[in-house]
Every structure is written in C-alpha cells, then in structure tokens.
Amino acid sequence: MTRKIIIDTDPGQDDAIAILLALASPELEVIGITTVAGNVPLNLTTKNALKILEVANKTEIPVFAGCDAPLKRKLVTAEHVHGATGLNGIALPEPKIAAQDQHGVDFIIQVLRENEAGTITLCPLGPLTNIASAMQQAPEIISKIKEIILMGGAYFEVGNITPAAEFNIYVDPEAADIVMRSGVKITMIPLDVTHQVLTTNKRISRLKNLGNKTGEIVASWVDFFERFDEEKYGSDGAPLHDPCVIAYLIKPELFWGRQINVQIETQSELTRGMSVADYWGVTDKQECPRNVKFLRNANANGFYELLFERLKKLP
C-alpha cells in the first residue's frame, strides 16, 4: 500500500534530491509539490520544482506555489549555500510545464478536508510557513493530518544559520511555533541527523557513475553546495539534509531518536528559531508533553544505499 505525500519545499539542491527519491520510491504517492519561500525566493523555488519534475520525467505531478514570506518576518534567504537560482550546478533549461493557479496553502487544506483522516502525510522541506498558515485557515484539518516529518531543527548540532538556531526553523519560528503545537504526530529531522550523512568524494563518485543522466545533475548539484559546508565545517562533504526525510519514510530503520518536547524561541532576537529539544526530559511532563519524535542517529551507509538505488531508476 502506497503512502499519500505532499512535499512542502523550497528547493534547494538537497530538496531536490529529496524529491527525486520520493519520485523513484513506489511506495509513496506524491500527490502534490507545494513551494514556499526560503532558500530562495518563490518564484525561483516554483521554477525548480517545475524543474525536478522534468529532469524525473514525472510531470503529470501538479506544483503549487505557497507562501512567498513568512508569518511575521522578513524573508531570509540562502543564496550563499545554494547559488542565485537555489539550483545552482549543472545548467538546467526552463521548465515547459507551469505551476498551478491554486495557492499551495489552499491545496494542502482541499486535499485534507477531501481525504480520509490519517490518509495524508505532509513532509515539509523548507520553512513551515505553508503548513502553518493551512492549520491557521482551516483548523479542522488539523485532525486529518496522518503525521508530519519534517526536515528542521537542531540541538546537539545546534545551528547553521546563527549559533542557535537552523535555517528552516530560523526563517520562521512562528510557523514553526504553530505546528509544534498543533498535536499532530511530528518527526523531526534534525542537523544532528543531517550532519551525519555526508557526501563524501566515494558518494559523489557514485552517483556520477549511476549510468543516468539523473544521477550527473544530482552529482553536480551536490558538487556545488558542498564547497561551502566542506569550509563551514572542515568536514569531508556535505549534509544532504531533506532526502532524511523521504528516506525515513522507506525505511525508518535506518534512524532513531526518542519522543521528546521540543518547542521554538519566537521572541528572543539572540536565539530567534532555536528549537528547544528537551532530549534528556527534564521539563515537566504535563506542561511540556512529548510532542516530537526527535531523531538523534542515522545509518549513512544505509542512506546512500538507498538513495543510489532509487535514483538508478530515474532517467
């Protein structure tokens, strides 16, 4: 039985590679992409979308462009890791499909209210902006939502975007605020996952040598955003942060964590968007309830074995 998706995003290399996975996956349906602005402006994160779909050959998957700001902030933005387009890498031509007219926040609320309860699962890729404002809108959806994985947050690894917080939660803490309240069952991928499956030379090596031409554009994005994470971090390559969130939904085996509270700083500017995980359960349990399955570890290994083996399919 295939699992019904919307991804909410903002690609993004890593988005993008994350929606490849969800397309060459049969056990999930994608019935949806909803953009939102983040790494990029909307504009641009609609036309990738538009994009991705045409390198899977899967365009018969509508895109509806969602929010183009967050709830209450000015728009931030990372052109600096992602390049101008947010697509940066090997060139791509302009899309011959086009966006739907629906809003994407409206989207997420038909679908819902149009489903059966616990049909749909939402995977957010990039601020929670859409989500929270379908929960704001439409309340009654609320109920509906199967669960929600989403890609965001940070505790041991603490941040990317300022030394408390990570860039999705960052961008907009108040929707994010929003959806960590709303009791819908959430997992959270946070960077201390993220941070562990990185694109080593062997990884990218790989992918180049797929045999696809789906496999030299995601080679050449990963090329590309690599460099800055390589020098941020003196790692040996880069996260590759929202394929996590597909991947988890194939095989959550490959990650583990605990059920924890984790709640987000709206007010303060110092640590705006941090997620404050209570990993070790030191809060009160019924002021604080366990509202997020926060994952902790991930099998690298097992992750890019998955993600070659999908995307071979691609083409």
Given for the second form:
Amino acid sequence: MTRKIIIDTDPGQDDAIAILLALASPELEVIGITTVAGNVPLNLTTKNALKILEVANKTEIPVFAGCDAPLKRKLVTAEHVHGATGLNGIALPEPKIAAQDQHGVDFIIQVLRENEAGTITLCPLGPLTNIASAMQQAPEIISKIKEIILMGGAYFEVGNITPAAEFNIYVDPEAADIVMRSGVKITMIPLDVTHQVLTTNKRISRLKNLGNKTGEIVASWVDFFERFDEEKYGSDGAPLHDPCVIAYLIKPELFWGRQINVQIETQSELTRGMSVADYWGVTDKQECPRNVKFLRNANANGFYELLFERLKKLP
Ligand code: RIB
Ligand code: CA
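Okay, that is the form predicted alone; can I get the form predicted in complex with alpha-D-ribofuranose now?
Below, the chain from earlier opens the complete complex, with every other chain and molecule after it.
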C-alpha cells in the first residue's frame, strides 16, 4: 500500500535530493509539493522545486508556493550554504512548468479535508511555517494528519545556525512550537542523525558513477554545498539532512531514537529556536508529554545504499 505524502520544502540541494529519492520510490505517492521560504526566498524555493521535477521527468506533480516569511519573525536565509539560487551546482534551465495558483497552505488544508483521516503524511524539510499556518487556519485538520516526519532540531549535536538552534526551527520557532504542541504523531530527524550521514568522497564518486544525468546533477549539488560543512566541522563531507526524512519513510529500520518530550524555545534571543529534548526523561510526564519520536542514530551505509539504488532509477 503506497503512502500518500506532501513534501513541504525550501530547496536547497539536500531538499532536492530528498524530493528525487521520494520520486524514485514506489512506496510513496507524492501528491504535492508545497514550498516555503527558508534556505532562499520563496520565489527561488518554488522555482527550484519546479526544476527538480523536470530533472526527474515528473512534471505532473503539482507545486504550490506557500508562506514567504515566518509567522512572526523576519526571514533568515542560508545562501552562504546553498548559494544565491539555493540550488547551486550544475546550472539547470529555467523551468518550463509553473506552480499552481492555489496557496500551499490552502492545498495542505484541502488535501486533509478531502482525504480520510490517517491517510496523509506531512514531510516538512524546511521551516514549519506552512504546517503551522494550516493548523491555525483549519484546526479540524490536525486530527486527520497521519503523522509528521520532519527534518529539524538538534540536541546533543547542538545548533548549526546559532550555537543553540538548527536552521529550520530557528527560522520560525513559533511555527515549530505550534507543531510540537499539536498532538500529531511526530518523528523528528535532527542534526544528531543527519551529521552521521556524511557525503564522503567515496560516496560522491558513487553518485558520479550512477550512470545517469541525475547522478551527475546530485554530485554537483553535493560538491557545492559540502564545502561549507567541511570548513566548519572539518569533516569528510557534509550531512545529507533532508533525504533522511524520505529514507525513514521507506526503511525506518535504518534509524533509531526514543519517544520523548521536545519543546521549542521562542522567548530567549540567545537560545531562540533551540529544540529542548528531554532525552533522559527528567521532566514530569504530566507537564511535559512525550510528544516526539526523537531519532538519534542512523545506519549511514544502509542509508546511502538505499539512496544510490533509488536515484539510479531516475533519468
Ligand atoms: O539545518 C538543516 C536544514 O536547514 C535542512 O533542511 C536544510 O535544507 C536547511 O533547510
Ligand atoms: Ca531544507
């Protein structure tokens, strides 16, 4: 039985690889892609989503532009990581296809209203502005969401945009707070996991030798964005953040963690966007429900074997 998903995204090279992995996986039915401002402004994340569908030759999948700014804060972007276009690497042609007229938030609400409860999974790969806006505008859809698998947060790995916070949560902490408190079944894939799946040179050469255009394009994206992380962490390669969300949906056994309480800091400027994860269960269960499955480890080799096997199926 295929699982129906909506990918909510701010492409971003790692978002792009996540989308390609989903499009190459028969277990998943991508019913739409909603874009959000994050790595780069909304006009660019939306254009990038269209380009990615053209790379995969899956132009029938609809793209809906969502929110162009966080709920309450000024947008913070990450061109320093992803480049001015947000998808620096091999230059891709201007997309021939266009986004739908409907707003991304309205699309999410409509899909949840029209489908049976427990059949739609949301896969946010960027700031949670669209997801939180849908919950605020149409609270009745919250109980209909099957689950949310999101890339975001950090605890033992600490922050990547500030010492305390991971980028997706940092950009819109109020949105993340709404989602964490929603009562929806949530699996969080934090930097603690994504920093275990590094694009080592060996893995990049596997991508380059996949034997298709997709492999070349993906390798060029990784070549571009890994330089930032290698400089910062002195690591052999960069963390492939967002594809972990899709890999988890396909092969959950590649990841493991525990059900804990996670709360988002929204008041302090110093620790804005910090995902406070009670990994050792020191808070009172009454006050602090175990609202999130917080993943902490990944089988990196298994993840990359899955990625190579699936990307090979694309053009
Ligand atoms: O912190 C990593 C996350 O921020 C990833 O989703 C990346 O694409 C950026 O959005
Ligand atoms: Ca992202």
